[in-house]
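Only one chain is shown below, in structure tokens, and it's the form predicted alone.
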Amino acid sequence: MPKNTIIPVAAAITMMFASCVNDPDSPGLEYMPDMYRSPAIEAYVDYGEDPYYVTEEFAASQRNTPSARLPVEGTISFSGEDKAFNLPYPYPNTPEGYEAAGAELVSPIASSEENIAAGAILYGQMCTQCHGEEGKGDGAISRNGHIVGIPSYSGKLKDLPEGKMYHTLQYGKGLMGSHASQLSQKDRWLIIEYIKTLQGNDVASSETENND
């Protein structure tokens, strides 16, 4: 045999038994399996430090203790410029619930422009599917027949305060689903404030006219 096979064929000769095992679970012979088969991470938990810089023992308690812990029940997170979003929702999903905010809930933004301007971005992004580009009730989902019926805000709609707005919102109601898992409560508001433009009310020359 050629000097210059001998070496490669020692070295499949090798690799053929190194791949040979008992286990029937193990893939045999991995050459860097972690650049190609990633490690399973669970959710809420610290895996801490590398074993190889710790013991396997350090790192394994680090991995057996939950990095992320539900608040106790009741507390309200405070914190940065939107903290008075964080507040409860005081009315339940009930019929009298919806009435109640639809009488008492009002909008804790300005009516201005800017608000508007976002809550135009919010609408596109998550109501034109189904209430369309003008408040029509004339999205996709409507036009290929797997919602009907829905109202225009131009129309049926005009009146709807704003507080049975966002109690849908919160709650959903009909055929609405719940978006409280969506959009913030301050993003709900925002949505609001820029379907209030589709009802036909100008609220950012209301806002200027009461600046006056």
Contents of the next structure:
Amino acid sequence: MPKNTIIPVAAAITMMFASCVNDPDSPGLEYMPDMYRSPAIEAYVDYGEDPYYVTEEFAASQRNTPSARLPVEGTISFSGEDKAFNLPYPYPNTPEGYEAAGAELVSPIASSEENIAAGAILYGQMCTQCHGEEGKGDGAISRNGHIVGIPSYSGKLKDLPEGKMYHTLQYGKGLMGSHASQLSQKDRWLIIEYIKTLQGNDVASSETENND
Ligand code: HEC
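Switch from the form predicted alone to the form predicted together with heme C and give that structure.
First the chain shown before, then all remaining chains and molecules of the complex.
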């Protein structure tokens, strides 16, 4: 054997024997333990405040212990008090869906002064251009003749149930587009609380009045 191969061969033989152990499950000599036992943080495991510095026993006792973290920002809640505003809308965009919403869907929020006032602000931002300040169908776009015949809340729509209002905000109706992407579910119900107060207007002064 040439001299310059003796050292590598001897080293290889030494390593082979050094890694021999009796326990067949043992990985043998660990040159880099981190590669066998990753210090990476497992999902849903609570490693405490100092994850990298806890002992192996402590970390082992914590492993497989589910402990969900706070949901990431933007996560949709399907329980708790926001549930009513996060579930998918159950009624299809069909005449039957519209009727069913009208018969079954009720506002999850109270008709409180606070909610009505919040709805009034949103209504002013999103709806007056067509429906008018008082909901008589005489907003700027109606007055300038672009969209005519917008029904008055206190006239033709006086008895419109809140479920149908919501359905219309969800899908749109006729010349009114869907407002589902512009308004959160809660905002839609707030506006509806306000519209319900407009439905109580004097019927006689509605519909025909189109130029104030
Ligand atoms: C581009 C003009 C326009 C805008 C903006 C608009 N609407 Fe309408 N809306 C209409 C028209 C037109 C109708 C009549 C639809 C029909 O019956 O064909 C209508 C109808 C409605 C109805 C009656 C639906 C039904 O079931 O008969 C409600 C309630 C309503 N709108 C609420 C709102 C609210 C709330 C907003 C603001 C978030 C809004 N609209 C924004 C034009 C508009």
